[in-house]
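Here you get one chain, nothing else, as structure tokens; it is the form predicted on its own.
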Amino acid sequence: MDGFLDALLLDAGYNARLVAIGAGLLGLSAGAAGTFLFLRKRALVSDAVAHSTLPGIALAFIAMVALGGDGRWLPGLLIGSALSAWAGLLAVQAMTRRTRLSEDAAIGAVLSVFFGLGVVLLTVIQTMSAGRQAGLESFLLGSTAGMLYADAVTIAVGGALSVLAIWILRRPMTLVTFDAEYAAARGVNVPRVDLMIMGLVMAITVIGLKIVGLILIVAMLIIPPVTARFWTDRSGRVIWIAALVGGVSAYTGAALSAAAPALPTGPIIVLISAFLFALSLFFAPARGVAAALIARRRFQRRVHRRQGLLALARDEIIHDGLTLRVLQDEGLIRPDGVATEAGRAQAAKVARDEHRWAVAREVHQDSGLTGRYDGLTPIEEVFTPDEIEEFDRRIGGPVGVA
């Protein structure tokens, strides 16, 4: 526990500090950039981009070894993965635009072919004298163990630049993801903005390979915006809530991995993201499961209250136990089922509103009024006092229990 707190407070060593900061910046940028994919309904594209990086990593390693260099040099591996990811992205776009294949089919084809090619190349590398895969398997699930100072700096700088790019480009990207047709009408070059979004996603995918790995980086791009969506309906807020969720998950996961080196960094980060998603799924105030259950219960009580008051107005016996309990809780009936003074007044009001709505439909000759009337919304919230007075004049007198 002490080691975890030290890592959280950046007191676990210089390299651990850099890794935590780099992971936090990566999470910020991944959450924000993933929002644009999520809102654009192109989440699966990130999966194709991620899996397309593997052959690039392997080819970059082979090329650097052939040139007499160190095949483990991270910037070189990242450049190779970026070129390969770009090739995979272009392949998806070409197949989508020039064939009858849907985008998900093109993604499935590119993902499987590129990943299969990467696995074959890793097998070839294993037979080389340069190092039997040279630790390249860490790019599959991510690993910060043994990360060099230069590697940590590269990831931290890349994450910071990605966050800066998102901040600069956030307005046109938000406009395109929210309404591409409106953006085009405003003169925005939609294809170019789409290319910028995919470029950012590709950059974040490449930067995050060492920490999260190509298999799990998709979760860093998708889980934070999905989590953020539970908390707000405004696209601008979704971006920064997703960035916060991603940053907290990555920073906490990197700190936990530093405190317990046996724990893999990437899976820990994803599990923390999933935990925050689960909390939001159940407890978000507007869209969470708990809020939906509470809203449903309140709606049921309103329905039982109305039905009970109508029964009182018609002098009917109430048999439903929940209806009796709702009316008793509000002091509208006594335990013996007899209406109180307040209950009789409310019953008269509900019965009169039923007649008012009937008159309203006759007066306005508007079938749309039927859709607006749910039996629960007070009529005062739909019509003005003068209109309600006219309805009462047409009714001609009190209706229901006085």
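Positions refer to the first chain, counted from 1. Here the structure is a predicted model, which is why all the values come from computation and not from measurement. Throughout, rigid core stands for the largest set of C-alpha atoms superposing within 1.5 Å between the two forms. Compared with the form predicted in complex with its partner chain:
- Superposition on the rigid core between these two forms places the CA atom of residue 59 less than 2 Å from its counterpart.
- Comparing the forms between these two forms, the C-alpha position of residue 333 differs by 2 angstroms or more, with the core used for superposition.
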Contents of the next structure:
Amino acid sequence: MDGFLDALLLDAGYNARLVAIGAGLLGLSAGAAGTFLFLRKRALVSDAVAHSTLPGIALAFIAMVALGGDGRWLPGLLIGSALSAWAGLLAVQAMTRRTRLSEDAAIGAVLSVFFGLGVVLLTVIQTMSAGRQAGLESFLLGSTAGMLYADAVTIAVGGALSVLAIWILRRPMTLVTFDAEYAAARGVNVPRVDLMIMGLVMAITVIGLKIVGLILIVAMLIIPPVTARFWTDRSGRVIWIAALVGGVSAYTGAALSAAAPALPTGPIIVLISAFLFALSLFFAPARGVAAALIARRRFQRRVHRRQGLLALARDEIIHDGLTLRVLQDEGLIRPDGVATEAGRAQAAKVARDEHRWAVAREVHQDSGLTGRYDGLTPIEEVFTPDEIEEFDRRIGGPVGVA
Amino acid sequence: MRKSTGQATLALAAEAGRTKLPDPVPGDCPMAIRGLTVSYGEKPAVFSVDARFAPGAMTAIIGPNGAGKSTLLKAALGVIPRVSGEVRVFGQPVEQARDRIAYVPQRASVDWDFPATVMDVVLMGLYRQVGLLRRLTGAHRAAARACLDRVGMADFAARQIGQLSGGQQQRVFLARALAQEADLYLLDEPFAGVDAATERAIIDVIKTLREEGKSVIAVHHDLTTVRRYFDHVFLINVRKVAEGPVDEAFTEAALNAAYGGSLAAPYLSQLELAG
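Can you swap the form predicted on its own for the form predicted in complex with its partner chain?
What follows is the whole complex; the chain from before opens it.
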């Protein structure tokens, strides 16, 4: 626990500090870039892109060893992974555009074929003399153990550049994700913007390989924006909250795994962001599960209150348990079911409003207004006092019931 | 040119190969189309259509379902690719006239659960002016609010767009187009599925635009309101059927040619058709 706190507070040594900061930046940019992927409803393409990196990593290793170099040189491996990720992305797009295959089918095919090829190549590398200690498997699930200073700098710089690119491109990307037709009519090159979104995703995938691993990077792109969506209705804020969620989870996860090196970094980061997601899912205002339950309950009570009052007005016997409870809670009926003074007054008002609505439907010209009758909307919200007075005049009888 | 502007024609034959605009299109013509063909797969949705829309007019593009009304607009704007044909907007290629065109897509073409407020959507109309890097200022917001006011939606500026009714969403789209301060307004089914109040609000805005000298072209499906709302019509059913002022081109013959005689006589009699 002390080790974790030290790492969290950047006190666990130079390397751990580097890894945590690098991971935090990566998480930040992944969350922000993932927002556009999520809003464009193309989340799963990133999974195909991520899995497509594996053959590139393996081929780059083989090539570098064949040329007499160190096969583990990170920039070389990243370039290889980027090239094959690009090939994977183009394969998905070509299959979607040129054939009748839908995008999900193309994603499934590309993802599994590229990943399978990569695994075969990894086995080949195992048989090479330089391949034994290559440790390329760490790209599958990510590992920060034995990370070099240069590696961390590569990741930090890449993450920072992605954030900058997202900031510069946020307007065209927002326009295209919301309304591609309008964007095209305004002269925005929609395919190019889509490609830029995918390019960002690819860049983040590649620089995140070392920390999170290719299998789980999709979670870092998608979980933060989905989490952020619970808290706001504005796309600009979704980006920043997603970046925050991604950054905090990646930073904390990297610190945890620095404190306990047996823990794989990628899965820990994913679990932490999943925890933040679960919190948001249940407790976010308006869009959260708890808020929806409360709103539903409140609505249900409004319906029962109204129905109960109408029943009182018609002197009907109320059998429904919830209706009785609601009316009793508000002091509209006594425990024995008889209406109180307040209850009778309210019932009379409700009955009168129903009557007013009926008259409104007969005499009022604007069906847009009379169409707003749903049994619950107060008539005062729809019609002016003058109009309601007119309805009352047509009904006749006692006036001035407010 | 076979016809002089303003004269109704029944140009049913689409002469092959005539896909270039021969004579220079005058700069005041909001949109001229020559030999436009658009195809989904190998089935043309719009075939060899010529059009020359009148300046300062309100033109309704009418025709049966699947006649290519929306396709014509989208292809003219380059939103969907065209197989052949040429388009001039105020005498220029579309690419050079982008800033003078405001497009209002069909409401159903976007996901309204998108995280944006009404104000955010209207501000999108200003993105091109603002550019990539500059900040949105109070002046931009004031301009957007003024546009919302014109469509009667100023009170909803902070509302999430998913909470609006269909008619309110349509008005927000119109406000976004107004924010562009364009000269040509292209509306795709602006009255589809909206309430009476919205229909009135939209038609008032469009009429104001015409008074300001702007041109409006709208895909329209309700024949009973053509005469009240528009002064020009363009009838299409894959090919052009007729175009011109309502008084000349909105005829029973043209409607029968476009709709294939499927319109009942009592219905036709309500439309106040031209001679």
